[in-house]
Each structure stands twice: as C-alpha cells, then as structure tokens.
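Next up: a single chain in structure tokens, the form predicted alone.
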Amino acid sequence: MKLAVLGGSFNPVHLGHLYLADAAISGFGFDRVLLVPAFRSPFKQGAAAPSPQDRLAMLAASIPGDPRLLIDDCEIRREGVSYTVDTLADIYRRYLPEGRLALILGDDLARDFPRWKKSDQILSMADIIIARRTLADTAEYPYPCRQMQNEAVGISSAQVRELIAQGKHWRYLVPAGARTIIEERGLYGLPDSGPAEDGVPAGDFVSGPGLIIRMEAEARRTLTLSRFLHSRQVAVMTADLCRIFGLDSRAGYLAGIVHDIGKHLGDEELVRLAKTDRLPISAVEKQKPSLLHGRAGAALLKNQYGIRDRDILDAVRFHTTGSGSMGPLAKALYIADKIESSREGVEPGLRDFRGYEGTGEQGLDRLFGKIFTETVAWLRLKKFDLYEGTLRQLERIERGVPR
C-alpha cells in the first residue's frame, strides 16, 4: 500500500484540502492519503480553533464513501504540540506502507521546512511532495522534493473562518458535511439562529443516493466520534481484504461502516433486538449484554434500514463473538475489526497481508484462523468467559475445517 500523509490543523477542513489529497492520488499513484489533524500545530498556535473533536468531526463528515482517504487521529490522541517526525514514525509502525511514505506540504509551508523539528530525520523517512497553494509556478527548494502539478486553489482555513465571522458567503468553500457541523454547533462565531445564507436551511445535508454513503452518514450520526473513526478504519480494511481475497469490496466497506451500528444501545434494547433473530441468548450474553451489539445491529440493518443481504447481516451479527457458520465476508470483517490500523497493541506483522495475496478463500481462512486463535488466547489470558459460538468456531479451526 503506497501511502501519503497530509497533515494540518483542518480548522476547518475545506475543499482545497480534499483537492490536494485527490491530486496526490491521481498524480503520483498513491493508494491512500492519510489525513492527520494536529492537536496543536507548532506553526498556528495563535489561530482560534474549536475543539480537536469538532475538527475531527468536520473531517469525518467530509469524506463519506471514499476509501482512498483515511483519518488518523494519532496527534490528537498524543496531545501537546504535534511534530511531524513523531507522526511519521508512528504511521510506519502501524500501517506498514509499501516503500517510503510521502509527506505532502503546501508551498506556503515548504520554505520553512528546514527549520522543522528534526527535518533531516523527516527527509530520511519520507519523500516530500510540494503542492501549490499560493504560487502560480514551481519554485526551488534546498532539499530533495517533488512538485505536484496541481492548480492553486485560493482557499485557506483562515479565509473561511474570517468569512464566517463576518457573516459572508462561505458554505460552498467547505464540504457539505463540515458545513452542517459548523452550522449545528455554531462554530467560528456563526450565529445560531435565523435562516442560513443562500436560502439553505441550517443543518441541511443530503448525503447522496448511494446506500454506502447513506449508511456512513447514519453511522456518523449515531455513533460516538471515536467509534465512528474505528468503524471507518474497519470499513477500509475490510474492503482491502475483500479485494485481496476476491470478494465484493463494496459489500466489505458497507459491512465495516455499519458493524457497530448497535453499539450505542442500552442493555434492554440490545436484548429485545437480538431476540428477533430467533437464536438463543447464551449465559455469557445474558451476563454481558454488550456482546449482543452485533446481533442487535444486524436486526436494525434489516428492519430499520432495509438491508437484506445475508452475507452483510451475518458479518455484522458475528463480528464480535464469531460463530461456527461464518462466511468469507464475516471472516474479513472479523479480521479488520480486531487489527485495524488505529488499534494499539496489535502485533505489526498481523497487518502484513503480502503472503496472502492471490490465495483466494483458502488464504482468507488461514489469516482468519491466525487472528481468531490469537484473539481467543488473549480473552483467556484476561479470564473472560467465552461465547458458545466462539468455542464452536475455535473447534472448527483446530480441526482444520475451513467453514
């Protein structure tokens, strides 16, 4: 996987940011761009900012249905001043990129790069790509770099903030999802009453006709922000696994983005929804109803959102506990949920799929068996009671039964 990193305050995210990410993918052949919002930028400490969670939420709302773009909140989780050298080392450790990372810099920051903390070390870790933000022509820089042949987009976050504060037109300088959050939360001094500009009602957001986009918007609305970011990481990795093993990557993304759709429900509602699948509720599930969120989520998807695909429903139903009757999509989702790239404490080698490419469902079964048995070993180490379906699946793996 060829990765590029685009960092910044994203205060707020605007169309220029997403244009640069798209231009990097099309111009340099990257598979994915990681958008990394800073907790506190060393260059913009005087800029007025909403909370890091507000900036994360705007970013998450701005890229529905596009698995080429990932959000990584490592700098926000670290807190303090965000230094690129630390972020790149962290990304190498968790994402296992193919070859060197690329770091995208706008030409407004590029001249100051030699003064960045440990800039020489950054150069040893990543290829620098200079994107046009302010300059019409390319320029010379005193360090190795490549220059992106993009059009300069005359939008900056400072400009958007100023337009909002002045009550001027700004809404179509930012993605629709970010606009909605700015309006709903009254960010950047936006008045919280009265009609919106251009006759667009405050909070109006049309996510598009596609089922994936609609369900991603629903997951973002329903889940906590951290749970949604996890779900999106799972969606992207499940889609990747489906491509590797010859499955439908769109079904993988959809299953991943909705796999925790029942996570926010209370115990009574979890039990009520789980009973609709007419499977017994085990003693372990009665003792810990949160284990039912997969079964409850599958019931919600079927009854409330009209999703009838059995493979998707089963993948969501069994993603936590496993089952003795898991199909290929359910196995792919289970793997992604356990090892997605924002999870801490995962052995890096588990995320290296190169030995499994081109092996079809047989390779998927080998990878699933490895992840499943390691997960069970961890649960036993923590002295957790195991669900009956987990034990049945473990027995199948130990007997070498592929399905």
Ligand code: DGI
Given for the second form:
Amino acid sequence: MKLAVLGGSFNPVHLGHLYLADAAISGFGFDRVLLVPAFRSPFKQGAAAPSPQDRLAMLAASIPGDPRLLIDDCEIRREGVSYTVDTLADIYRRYLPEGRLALILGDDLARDFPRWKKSDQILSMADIIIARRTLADTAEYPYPCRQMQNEAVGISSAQVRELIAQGKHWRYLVPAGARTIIEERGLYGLPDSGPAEDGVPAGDFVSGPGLIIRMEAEARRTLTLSRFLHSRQVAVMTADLCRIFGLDSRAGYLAGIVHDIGKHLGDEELVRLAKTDRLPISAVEKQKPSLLHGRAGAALLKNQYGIRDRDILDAVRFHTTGSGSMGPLAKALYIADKIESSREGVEPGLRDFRGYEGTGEQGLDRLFGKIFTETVAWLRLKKFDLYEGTLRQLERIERGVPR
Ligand code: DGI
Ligand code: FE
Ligand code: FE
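Target state, the form predicted together with the ligand; input state, the form predicted alone:
Zooming out: every chain and molecule, the one shown earlier first.
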C-alpha cells in the first residue's frame, strides 16, 4: 500500500480537505490517505473549540463507504502537542507502507515547515507533497518537495467557524455527515437543535440508499466512537484481505463495518438475540455472555436490517471465537478484527501481507492459521476458558484440515 498522510485540526473537516485527499490519490497514485486529526497543533492554540472527540466524530461521519480514506486517531490518543515527526514514526510501525510515506502539506503551511519540530527528520522519513490551498502563485520552498497540480478550493476551517458564529451560510462547505453533527451538537456557537430523529441515520438522505452507506451510518449511530473507528479499520482491512485472496471486497467492507454491531448490548439482550439462531448457548457462553456479541449481531443484522447474505451473517457470527466451520469471508474478518491497524499490542510483522497476493484460499488458510493460533495462545496466557468452537477450529488447524 502506498500511503499519504494528511494531518490537520479538522476543526471542522471541510470539502477542501477531502478534495485534497482525493486529488492526492488520483494525482500521485496513492492507495490510501490517512487523515490524522491533531490533538493540539503546535501552532493553533486557544479558542474555545469542540472536543477532539467532536472533531473525530465529524470526520468519521464524512467519509462513509470510501475505503481509500482512513482516519487514524493516534495524535488524539497520544494527547499533548501533536508533532508530525512522532506520528510518522508511529504510522510506519503500524501500517508498514510500501516505500516511503508521503506527507501532504497545504501551501498555507509549507513556508513554515522548516520551523516544525525535527523537520530534517521528517524530510528523511517522508516525501513532502505541497498542495494548493490558497489562491497564491506557486512558490519556491527551501527543501525537497513535489507540488500537486490541484485546483485551489478556497475553503478554510477558520472561515467555516466564522460563518457559523455569524449565523451565515456554511452548510454546504462541509460534508453532509459533519454538517449533521455540527447541527446536532450545536458546535461553533450554532444553536443546539437536539439529536436527530431516532432511527433516521444522519445524512442518509444525502448519501443515498446504498447498503454499505446505510449500514455504516447505523454503525456510527449505535456504536461508541472508538468502537466505530475500530469497525472502520476492520472494514478496510477485511476489504483488503478479500482483494488479496480473490473474494468480494465490498462484502468484506460490509462485514467489517457491522461486525461489532452487537457489542454494546446488555447480557440479557445478547442471550435473547443469540438464541434466535436456535443453537444452544454453550457453557462458556453462558459464563461470559459478551462472547455472544457476534451471534447476537448476526441476529440483529438479519431481523432488524434485513441482511440475508449467509457469508456475511456467518462471518459476523464467528468473528470473536471462530468456529469449526468458517468460510473464507469469516476467516478474512476474523484476521482483520484481531490485527487491524489501530489495535495496540499487535506484532507489526503480522500485518505484513506481502507475499500473499494471489495465493488464493491456501494463502488465506495459512494467514488465518497463524493469527488464530496467536490469538488462542494469548487467550491461554490470560487463563480464559476456551469456547468450544474455538477448540474445534484449533484442532482443525493443528491437523492441517483447511476447513
Ligand atoms: O469485539 P472486539 O473487541 O473487537 O474483539 P473480539 O470480538 O475478538 O472480542 C474479544 C474478546 O473476546 C476478548 O476480551 C477475549 C474474548 N474471547 C475471545 N475468544 C474467547 C474469549 N474469551 C473466552 N473466555 N474464551 C474464548 O474462547
Ligand atoms: Fe467483536
Ligand atoms: Fe471487533
């Protein structure tokens, strides 16, 4: 994967940001742009601002169904002043990009770049790409960089904030999802209009009726923000794995975005929903009902959301524990859930999929076996009682039975 990083305050995200990310992908052939909201920018301080969670939420709501754009919240989790030099090192460690990372800078920041913390080190780590943000003529910069031939979209976050505060027109300068959050939460001094009507996914009428878009909105509405961000990382990685192993990557994205949809249900509800699949509740499940969030999630998807695709339902059903009978999509989802790029404590080499391209089902089984045995080893270390289906799957792997 060729990766570019686009940092900023995203306060709020506006169409210019997303336009730049998109232009970078088509202009320079990146596979992906990581959007990295700063916790606190070294240069922008003060001003009563929305919380980092608000800024993340606006971003999360703005890019449904687009697996080329990733949100990485490492700077917010790190807290303190956000320095790009630290972020780049962290991204190398967790994403293992192909070749060098690129760092996209707006031309409004480019002149200041030499003042950034350890800018020399940044230059040694990443290729700088300067994008037009202002309408000024292209300038010369005293460091190696390439210039992007994009149209300047003359929108800035400061301008959006000002328009909102002044009660002027601002709504269509930002993506629909961000607009809904600004309105619901009354950000930037907008009068608070309360939550959206229950059951109506925010922004859905703008985004259209696509199943992925609708389910992504539903996941965003029902999950906590951090659980949603995890789900999105899982969606993107499952889609990647599907592509690598010759499966339907849209099914992979969908399975990933909904896989934890049962995560926040209470124990009673988990048991009630899980029972609708008519299988017994095993001893280990009875003892630890949270293990049922896959089964319960699959029941919700079927009964409440009308999803009938057996592979997707099974993948969600088995994503926590595995089972003795997993199809390829279930394996891909299981893998992604355990090692997605924001999960901490994953040995980086496990995320290296080079060498698996085009290896088909055999390759998938090899990777799945590796991740599954690692996970079981961890569960044993934690002295968890192993779920019965987990043991069946383990036995299959150990005996070399592919499925
Ligand atoms: O839902 P996520 O947090 O993304 O991940 P997950 O669905 O894999 O759930 C992880 C939890 O499930 C973690 O707390 C360990 C637990 N777990 C998974 N398999 C087993 C298990 N716990 C027990 N006791 N036995 C299992 O076989
Ligand atoms: Fe889960
Ligand atoms: Fe998960």
